[in-house]
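Consider the single chain below, provided in structure tokens and representing the form predicted alone.
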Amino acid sequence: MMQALIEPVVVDCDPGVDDALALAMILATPKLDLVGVTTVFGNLGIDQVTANAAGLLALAGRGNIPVAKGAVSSLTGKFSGGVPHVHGKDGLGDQSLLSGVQSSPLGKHHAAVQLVSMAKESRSNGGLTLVALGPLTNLALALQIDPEFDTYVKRVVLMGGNAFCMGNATPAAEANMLGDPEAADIVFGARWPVTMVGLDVTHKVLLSSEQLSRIAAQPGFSGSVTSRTVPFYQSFLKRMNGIDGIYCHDPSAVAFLLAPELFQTRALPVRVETKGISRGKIWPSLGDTDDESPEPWQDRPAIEICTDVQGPKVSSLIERALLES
């Protein structure tokens, strides 16, 4: 019988609630390899999302995972500071979750070289996987400093953008475009294969407050993670949006690793507003054909755009994985 192919990944990420749900995804697959991590501004400032990162590894047992430091702000040099109010001021949800956790030295290099290198280093072996969970600042930077990145790369698959919705930054805009428009239509434009896995499918999965209590009840990483860092961003969504749970944004992306079958996709070239009141938006050429596209679409790749799902396999998905880590 022959064996599943493991599937290396590199996690650019600004932990966070969800970022950190979906880090436990990872960890709990075996068919997912979770080689590297790089952390970007977002929901909070790269200090602490940096510190968040190599404590969460730390705290589940696989602080060999290197951590590499990345962008502060944009490419435009904006940072927005952050959003305490939806994950706290620590971005794990204020209940010391990595108080005492000894986590390991981060890596000497920008997360942008450190990107170019671990992909340059893993072509013989088919590749690497980036799963982008915040702005796409580090990705942007690393086709700089080597215009080559997107060939050394298998496929990215990113959780940002709102093809066909409304966002949730702003009317217009997700957060994670609206963090960098810039470096992420430089990401959608470069030669890589591109998976968006935006609102128009992430506002569909919902683990419920029942699920959320079978996660937290159990024991290990997955368990003390939901247990401790939950509960103040499932207030949060409650306030603000009326349901009872969470949206899974970030485990999303890694959910369509595992079950793509789930996902209906459309294949598109896109831009990313970078001016006005639509800043960040994600726009999908729309053109009686897909070949026919207008400026300044034209010489786009087209992404693969997620614009439905099947929520509660989805959710049921999550539910299993993160109740094996």
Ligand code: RIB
Contents of the next structure:
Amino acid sequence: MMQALIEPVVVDCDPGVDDALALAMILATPKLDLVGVTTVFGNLGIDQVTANAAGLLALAGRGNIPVAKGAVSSLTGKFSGGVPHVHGKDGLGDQSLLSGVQSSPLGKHHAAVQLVSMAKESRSNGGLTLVALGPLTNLALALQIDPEFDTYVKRVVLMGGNAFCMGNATPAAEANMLGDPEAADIVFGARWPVTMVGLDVTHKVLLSSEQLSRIAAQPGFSGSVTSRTVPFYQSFLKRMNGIDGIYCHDPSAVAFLLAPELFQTRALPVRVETKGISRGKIWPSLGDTDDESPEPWQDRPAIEICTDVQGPKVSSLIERALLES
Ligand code: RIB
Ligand code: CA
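Having seen the form predicted alone, can you show the form predicted together with the ligand?
Following is the full complex, with the preceding chain placed first.
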């Protein structure tokens, strides 16, 4: 019998409530082998998101998975201070989910160094899938450390960006891309296959309060994470967007790994705005051939932009994955 293909995955993240749910989905999915976690500033500062990543893995009984601490700020030295009003001061809903949890020691190398070595190691078993759930600084730094890094990686699936819709951090930009537009432009111009799971689709993937209650009632890791971290995030979204439930930003990137057929995509070169009031905006080219695109888009690889999604089906997939762990 053909052995089901086990896909080595590294998550680069800024936990963050939805990052935590995305990690829970991966840990609950046998065909995904989480070989490492790297952290990046974003929702909170690097020390907090790193403690959260290590603590979540320990809580899940997976303290053996290495965690490498990454960038404290963007390539240009910027960090907004994070969004504690969205994810809580501790980044995980301010319900002391991790109090008393003993985390494993962090890896001694910077996340960017660790990404290069994990990608090299994974070449012999099909190549690494990089799931990026925060600003793309670590990936850009890894490309600076080793210009061949993009050739070691099988694919990048990232939550971030907004191609044909408004932003969420500003009217122009989505939070992860705004965190480091220069890094994002480098990542979208490299040679690896990239799938952008952006607001164009994640704003159509919601977990309702009813679904969240079912997950939260579960014993186990996903139940604890959901019951303790989601209420804070949910009340923010209720106040800001009037929704009943939560947008599944980061979980949607994992859902793409599991069921890409539920997503509609378009292959286009993109640039990332780095100046002015639209800083962080993703600009797809007009078409997929050079003569259709003005100079800044020429000679750029096409990336796979998720342009639409079967939202309810992805929401059910996320719920099932979280109910299983
Ligand atoms: O815009 C949503 C993204 O920004 C998510 O990854 C969330 O965790 C924050 O990092
Ligand atoms: Ca995130």
